[in-house]
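The chain below stands alone and is given as structure tokens, in the form predicted on its own.
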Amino acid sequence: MLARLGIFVASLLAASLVIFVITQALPGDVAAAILGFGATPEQLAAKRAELGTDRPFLIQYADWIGGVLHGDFGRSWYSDIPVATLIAPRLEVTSSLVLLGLALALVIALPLGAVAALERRQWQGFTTSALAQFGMAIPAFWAGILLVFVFAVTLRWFPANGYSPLARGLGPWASHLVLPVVALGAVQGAVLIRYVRSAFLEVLGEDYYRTARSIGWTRWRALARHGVRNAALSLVTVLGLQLATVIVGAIVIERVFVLPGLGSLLLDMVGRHDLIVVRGVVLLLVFVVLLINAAVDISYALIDPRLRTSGRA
């Protein structure tokens, strides 16, 4: 456990350094962006000194990461609002979109992946695999635009954009999230179908599955009884790896549906060159991905107790 914690902390520190280096390398001068084209060299120098962007690289990084370790992400260079204050209200939007989108992807992938595996030599399996390939080829933003055109503009069943906080009521909150969640979950579900199919195909070749079939169990009963648990390790691994893809997809979806989430905040601050906010948002997203990957490692032992025994040995 201590080794995993050390790896987690080291990975987060390494990621923070990479984030800082990349943001420092971005073109543009935030002082010039804030003051405008008519600023004098003296005014620009004074603004850089105020923001601290004229200091050496290592000092800037040490100051930033030191603040982060104490829970202080700094203050926006434009609005002087604490970065944490800017991030907090947007967490609900992005977390709702990511979690619901991932849940929908699983709801799509598990049954259709089983169909693609069990009926692989029948038209049902072929059709499912073909639809999955087609879904993988559709960009998330294009799926979002298509959903808006059909269900918001043409049929007017759901809002085309915007967001209603959950505190204002479950109905408005859900209605604003239906189309974004479907756009994100359907595309990710198409990707996961292939992995679910491969995991179940491995189960179909195992002795315990053949034994269950030999005593009279149907294919679906044998797969449900033995296949899901034994394929869970592969599925959990894939979900951990796909999380970063889901978050990136959520950022794109937020722009399509004008959702005030972390993705919209990130892209807006990149445009303004407000790098202190960009660093805070990206570091938070990296932290979440690393945390989920750590949870995936721990879940292995919960799914398969044999791994705990081998780990002690």
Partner chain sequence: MKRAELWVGGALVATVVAMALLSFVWTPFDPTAVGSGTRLAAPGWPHLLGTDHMGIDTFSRILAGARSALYVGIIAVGIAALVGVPLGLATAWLPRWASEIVMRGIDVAYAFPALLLAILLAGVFGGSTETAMIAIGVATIPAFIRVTRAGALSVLSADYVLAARASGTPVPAIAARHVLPNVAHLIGVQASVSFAMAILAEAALSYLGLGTPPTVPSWGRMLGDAQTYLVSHPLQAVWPGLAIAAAVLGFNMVGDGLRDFLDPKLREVA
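Positions refer to the first chain, counted from 1. Remember, predicted model here, so these are calculated numbers, not experimental data. C-alpha atoms forming the largest set that superposes within 1.5 Å between two forms make up the rigid core. Compared with the form predicted together with its partner chain:
- Once both forms are overlaid on the rigid core, the distance between the two CA positions of A137 between the two forms is under 2 angstroms.
- Residue displacement note: G171 has its CA displaced by under 2 Å between the two forms (rigid core superposed).
- Positional change of S214 between the two forms reaches 2 Å or more at the C-alpha, relative to the superposed core.
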The other form holds:
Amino acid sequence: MLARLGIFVASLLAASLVIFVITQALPGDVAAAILGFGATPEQLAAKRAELGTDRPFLIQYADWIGGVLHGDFGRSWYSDIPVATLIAPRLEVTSSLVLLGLALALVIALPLGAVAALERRQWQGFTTSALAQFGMAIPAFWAGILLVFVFAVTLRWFPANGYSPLARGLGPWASHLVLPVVALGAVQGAVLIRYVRSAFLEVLGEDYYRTARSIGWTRWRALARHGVRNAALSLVTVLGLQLATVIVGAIVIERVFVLPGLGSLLLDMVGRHDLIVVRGVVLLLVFVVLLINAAVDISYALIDPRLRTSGRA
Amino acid sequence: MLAIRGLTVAFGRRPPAVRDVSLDLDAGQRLGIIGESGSGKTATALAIMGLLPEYARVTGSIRLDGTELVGLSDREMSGLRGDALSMVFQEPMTALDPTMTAGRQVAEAFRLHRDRDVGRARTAVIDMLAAVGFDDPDRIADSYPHQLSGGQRQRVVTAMALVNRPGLVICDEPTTALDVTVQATVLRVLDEVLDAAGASCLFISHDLAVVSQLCSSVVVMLDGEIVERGTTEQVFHRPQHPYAAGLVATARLDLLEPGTRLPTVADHLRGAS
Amino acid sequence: MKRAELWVGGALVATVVAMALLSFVWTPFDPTAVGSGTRLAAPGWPHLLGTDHMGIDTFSRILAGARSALYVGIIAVGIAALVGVPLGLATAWLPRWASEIVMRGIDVAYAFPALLLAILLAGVFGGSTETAMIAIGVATIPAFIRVTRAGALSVLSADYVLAARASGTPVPAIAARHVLPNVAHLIGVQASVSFAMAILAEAALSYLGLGTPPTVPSWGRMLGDAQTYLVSHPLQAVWPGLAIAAAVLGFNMVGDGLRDFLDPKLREVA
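Can you now output the form predicted together with its partner chain? The one shown was the form predicted on its own.
Up next: the whole complex, starting with the chain shown before.
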């Protein structure tokens, strides 16, 4: 447990260093980029001192990380607004989208993965696997565009874009999120089906599954009862690894549906080369991914009693 | 109570794993099925349980107390499994779900067929665990499989199979994976609980010596067919088929003169052909 | 049936490659010339799939778009394989602690998917085909390291390799003679699947305006343009998507087919 925590901290440091090197060392003179060509050497020097870019690299890095640890991500080069202030109101949008998308993906993948495994020699299983193969090939943002045309433009069931905060009521919030969540979750669900299928196939070959069948569970109920718990170990791992993909997918989907989330902020600031904001948002996203993966490792012990008693976690 | 007629089991395009097997088992009777791996004994057992993979083709007739089992749907068969008939498997290390306590797994069998009530199921589980020889059934019930020894797990599996007092219990090499000393305990427990339940038993083994301790009659299978049948006494002392004679010879090493080569089954088969 | 998967996938891939090659020598109209036709014409004749908001023939642009998709895919997968395969082989020989560090590094790298890395690079250098290719390639390296390492480790423990090592055959010779040929099929499968992912990533980046520049035909950007005219001309948002899906499906199917075809161990257990 302690070792896992150490690995998490080390990973986070490594990741933050990578982000910092890319956004601070590679671009060259940030002050020149901000002030443009007409800047005098005095102005440039003043700007460098203001940004702190005239100091040694490691000091700048330590400065940034030190600030981040206190919740201070710096100030936007473009608007001078604190990065944390820019990020805060967007957390709700992105986390709603990612969490609901993951939930939908699971709701799709668990039963269909079970069908694909249990009926793998029947047409149902074949159809499901084929469906997954097709689903994986569809870009989520294209699915989003098509959903907008059918359900927003033609049928007018849901708004085509925009967001309504939860605080303004559950109904509007939900109706704004339906299409983005479906676009993100359905495609991710198709990807997950194969993982669920192979995890379940493994269970079907296990002796304890046969034992469960021998005491009177039907195929489906034996799998639901003993399969899900045992497959959970590998599925949780896959979910952890897929999280990064889902978050990135959410960035693109936010653009499709003009949702004011972290993805939109990131893309706007990329367009303005406001690297301090870009750096902060990317660090936050990477932090979440690493944190969840550390949590996944630790959760093994909750799922598998064998790991609980042997003290490994 | 169990009547099998012309049972044939085939997988894909390969030659049938079980060919035209007929068997009868009276209430309370114990029949040993002997044969080496691949002789079709496990396939026979799984056919009776309805647990063969879907792509297996089963023909013939299996009647349990007059009910035809061949052709029953999975749902219908599930109603009987664990209740009217049950099975003790041979892999004590892997036959239990590692994520559930032993007690909960035995309780599942009870709650599926007898009584949904958790409290009454717990009582039945503790009684059953005591019946399979555990002095501390409460502790065993709350243990996870990895916390139990091979012999303990095998007794838990036995408890699962017998908690509903089924009429027929199929034991597939229940002691093969265990130490010799543990084997004896498990066999004694099995003997007791089968007696207490008044259950019939199909006891599958490659080991004639083990079968002779539990069963009154024996069939010998070779390449999917029954080649010899009779009381344990008959097969043991006057085997007819050369393969059976070979099995007896390898089982009765105590009859061997010191200094002679150990007999093999092949010696006898070759002599016959 | 698995053979069928390989054939169908192969046919889809061949179609995409043929489209790209054809577009070099012939397209019905110039895929880049603005105003070569009516703006937003409906599908028909002579514009089979219609025209976009700048009057460019959509069918011609789809054909030429295959070039961008394949170009990015080839370079990205090339970078990933050229770096990942030697690294994967090397880590199979490294002492435990050293390979542990590499594997931990890979775990960190998984937190930077291709798109995130590409967005980060685009923030620094501006979006371009090059930043997209490099980002996708670099982000794909870990997958190749993992696959090569796992394959190499299993080959290295085989008896004939142990014999070769015991007889003093130098390490690079063992790698070239015994290990590489035995992991080649794994690398082939990975390359195919990575190619599919690279096409998806390129499409998304171009859609976001961070990949292929506006003047060069690309399926992702076509979708971005079409979204603006979605209400009146929805079909323009259908064609590029179909092209992406067909290409991705093709490479994924080839990967799956190869895996099942070459590795009997992975065939389904009875």
